[in-house]
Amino acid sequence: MKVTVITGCAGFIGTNLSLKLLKKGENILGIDNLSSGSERNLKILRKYKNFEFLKKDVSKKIKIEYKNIDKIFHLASMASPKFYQRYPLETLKTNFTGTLNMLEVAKKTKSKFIFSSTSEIYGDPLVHPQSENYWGNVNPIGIRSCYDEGKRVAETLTFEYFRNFKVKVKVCRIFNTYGKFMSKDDGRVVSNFIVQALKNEDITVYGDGNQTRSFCHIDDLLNGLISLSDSKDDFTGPVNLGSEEEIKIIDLAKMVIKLTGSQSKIVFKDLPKDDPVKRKPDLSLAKKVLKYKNSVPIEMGILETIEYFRGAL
């Protein structure tokens, strides 16, 4: 019996993915501190029987007594701005230390890696769209630097355990996703928006909202996980995940008051620092070697996105 490992299984994408692979009758070994994942989530994840869980950090030391594992999705970390730079230590200590541990279980194990990377470690980038021969320009001691220099340096442990001690790894590098699971206060700029429309509050844009986002719908970038997955083993990434239908922050703002009907008012405030003017990935390898594509288009995907997050509310 093949048993597929899922760190931060009750995160927004874990939730997504878990569900996904246990209707598909995988086996799941979900892993997850919830720190930052939900506990209702994990309470949708329990009511299968190809589910398991166990309440652990990776960043400390983890035994996992299956011999059975055939692939490890790590994708702990927490990932929005409000919660890393709220528990900047403990996310590098995930970033660094949980992805050391994950990749020896790997090791141990003989099973496949794939490692949940983002597009933050390119930065405020410099060129546009990014592609993955693009190194980037991260402010390696600003206060974003503890994910994004932490997604970085995991993704050279992870390429150190595929050239030492040939660990079968893949790495994607995840642009801004959104869909249902998301929580509420994840303090990330379609939930925000959506609950401050939901709730007629001010909805708050930083900076003039000129800069531009592309994202994708949670549908759309499990297919591209998936994908990469089941690929051969000598394709290991990283290779770039998201959209590239790219949209103002203020005309997302826009998109969201009519599609709730709401009577909530713009407000500018001042952007956040090192926060990325433009953000949009080249998917030229991806469409290639994953046969990806975004099959979602955004006016859908966030009205889909509003329903859930009327339901949570």
Contents of the next structure:
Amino acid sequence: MKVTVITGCAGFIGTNLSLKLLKKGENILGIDNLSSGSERNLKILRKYKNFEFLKKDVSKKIKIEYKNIDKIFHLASMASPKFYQRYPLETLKTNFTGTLNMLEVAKKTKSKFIFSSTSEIYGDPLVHPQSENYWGNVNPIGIRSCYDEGKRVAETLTFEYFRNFKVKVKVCRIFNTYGKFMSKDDGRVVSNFIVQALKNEDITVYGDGNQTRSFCHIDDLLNGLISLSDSKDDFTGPVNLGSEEEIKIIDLAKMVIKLTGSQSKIVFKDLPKDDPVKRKPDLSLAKKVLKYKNSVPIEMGILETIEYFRGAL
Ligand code: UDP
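Just the form predicted alone so far, so send over the form predicted together with uridine-5'-diphosphate.
Everything in the complex follows now, all chains and molecules, and the chain you saw is the first one.
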């Protein structure tokens, strides 16, 4: 009986990935300390007989009894600027010590290690779109550094385990992703705008709204993650996963107002420090090696997410 470990199983991507693999019949051992993951998500996962849960902080010593672990999706980390800026030291520990601990598990059990890195490793990029061979423009001492540098060092650890211990590692850099099971108060732009619109509250655009992001629907991301885990052992990445559909934040606000039929007004707030001006992945590598494609256009995906939040509120 093979087991797939998913750290951060109660978070947004973790819940969606767990559900998809559980439905395929895989045995999942989910690990989460529920610092930003939700009990509500976990309750849904617990309904599956092939799901087992371990409440655990990955940055603490971790002992997993299973000998038959086949692969580890290491997703655990706070990922929303609002949360990681509130808990910077925890975020650093999760990404350094937590990744080290999970790499040790992968080494002992000879399992595949799929690490979810981030577009944030490119910082406030000076190259556009961002391809995997761009080394980034990251402030090492700013308010986003705990996440950016945390993920960068986690990538470094992952590649050291590959070089030194031949662990079968795979690294993906996930760009902005949205969809069902996002937490309504995690502070990120898609959930903020939709929740504000549904409550007819002001839509808070930070800065002038001309900064861009490229939003990927969770279903497309999951297909990418699973193709990556199934890819040949000699494919380590890093590989970008996301969407090339770049949009200004102000236009996202207008789209959400239109699609919800909301009475909300747009208000402008201060732009947080070090907020990247532009972000869009170069997906050539993912398309070539993983046959990755985006099949959910943004309006359709946002509409579906609006319906999810309508139910969740
Ligand atoms: N943003 C915004 N209003 C909000 C939340 C976020 O204008 O209520 C902006 C934020 O400043 C950034 C973009 O939306 O430019 C994406 O922010 P998010 O926190 O979702 O993710 P990031 O890509 O910055 O990690």
